[in-house]
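Shown next as structure tokens: one chain only, the form predicted on its own.
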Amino acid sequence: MNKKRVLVTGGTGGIGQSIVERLSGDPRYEVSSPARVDLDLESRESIDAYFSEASVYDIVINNAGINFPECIEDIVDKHIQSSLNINLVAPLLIIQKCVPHMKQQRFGRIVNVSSIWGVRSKEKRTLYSATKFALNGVTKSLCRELGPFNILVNSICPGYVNTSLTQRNVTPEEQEIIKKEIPLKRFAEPSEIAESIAFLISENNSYMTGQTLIVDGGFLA
């Protein structure tokens, strides 16, 4: 059997982390997941050079993002760019990188992994809110342009997940007041993440293309 291909960028901790170790337990896949060393997201140069070498993917997984919560007037010009470069024009240009050969092959799966704050927003989430609200634009223009392709394109938005950088931004004080809004009452693991981004690229995905799939416990319903 030959195996697909997968790139997963941002694997090195919370959700990351989570679907590389799903993915690469499952044998129909090859999994890949640069250090930054290997593929700096904010360096168009280390892109393209990462790309010169490695092999063709068949289903990219777009997870790597950054997120400065900051009041409007405390945005600084690193902050506008590091977020624009990471979660957005990276994922945009290793698309372009990778849809040539899934084009050839008439099959490709790429997911964006977005966030809720794409579908609504909050408080101090001016740039996140921005660059995922973009990103899930992106998903919807592409599904259209590559779907003749058998190319499906899709985001997901996860809520609240128990991961470092929901303890660094979130008080334990407001998770508690979070959780009672939840229905589930809890934050979802990594591990629900992964196994929902593990759906979307299967074979048992063969008509969901162009969806902002949001899993986060019923928070905005």
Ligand SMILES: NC(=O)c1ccc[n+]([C@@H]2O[C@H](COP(=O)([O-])OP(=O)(O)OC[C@H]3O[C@@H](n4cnc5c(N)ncnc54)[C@H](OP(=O)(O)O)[C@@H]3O)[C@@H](O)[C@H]2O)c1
Second form
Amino acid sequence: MNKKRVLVTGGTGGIGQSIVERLSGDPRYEVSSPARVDLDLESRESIDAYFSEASVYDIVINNAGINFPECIEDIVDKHIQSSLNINLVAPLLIIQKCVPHMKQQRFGRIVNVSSIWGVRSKEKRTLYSATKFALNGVTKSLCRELGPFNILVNSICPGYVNTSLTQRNVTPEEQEIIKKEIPLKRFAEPSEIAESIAFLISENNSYMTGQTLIVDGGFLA
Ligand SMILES: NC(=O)c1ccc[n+]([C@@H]2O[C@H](COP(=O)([O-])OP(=O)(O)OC[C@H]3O[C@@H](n4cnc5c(N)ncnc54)[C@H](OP(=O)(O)O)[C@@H]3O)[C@@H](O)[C@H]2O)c1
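Could I have the structure of this protein in the form predicted together with the ligand, to go alongside the form predicted on its own above?
Whole complex next, starting from this chain.
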């Protein structure tokens, strides 16, 4: 059996680790998840270098992301650049590198990990929402452009997930208040996000493309 080659960015993070574990345990996939020293998403040179040596991928999961919750007056240039580069420009460049092979194979699956703050927003999420709304725009445009080549492109929009990113950005008191507003009364586990992604990239998903799949325990409903 020809294994599908999968690239996962941000594999050291809470959700990324779960994606890597879930897919590495599946004999259909050969998973690569380069560390930041090998693929620094803030650096155009690093992206060019990584893909000059590698590597053809049938499936790309753009998972790495950062979030600096700041009021508009406090946003610093460094955070604007990092957010744009890591959350938006890098996913776009990675897709650009991988699409020629996918087109040739007439098979591809791309999943962009966005957020509920890519379909709605809240205070102190100006930068984060700007990048995640834009990432969903990338998904929608590419769904149209790449559909004729049997390349399916989707965003997944997690709600609150039990990861260090959430622990950093939401105080314990806020967490308790938010849990009361979630119909399922809890945050997601990273493995639950990984499971949804496993569906999106699998052969079971043959017709879903261009979507922003919200996995939030019903929070936005
Ligand atoms: N956690 C949530 O509640 C939640 C909710 C909605 C959406 N999301 C989205 O889900 C994705 C994963 O989130 P998470 O909670 O797992 O985040 P996390 O635990 O903070 O992990 C972030 C990952 O991104 C990588 N990364 C950051 N900057 C990088 C760079 N310059 N080059 C290469 N890798 C870089 C980190 O690598 P290092 O180990 O090198 O730092 C890490 O592997 C993100 O896109 C996030 O926006 C998360």
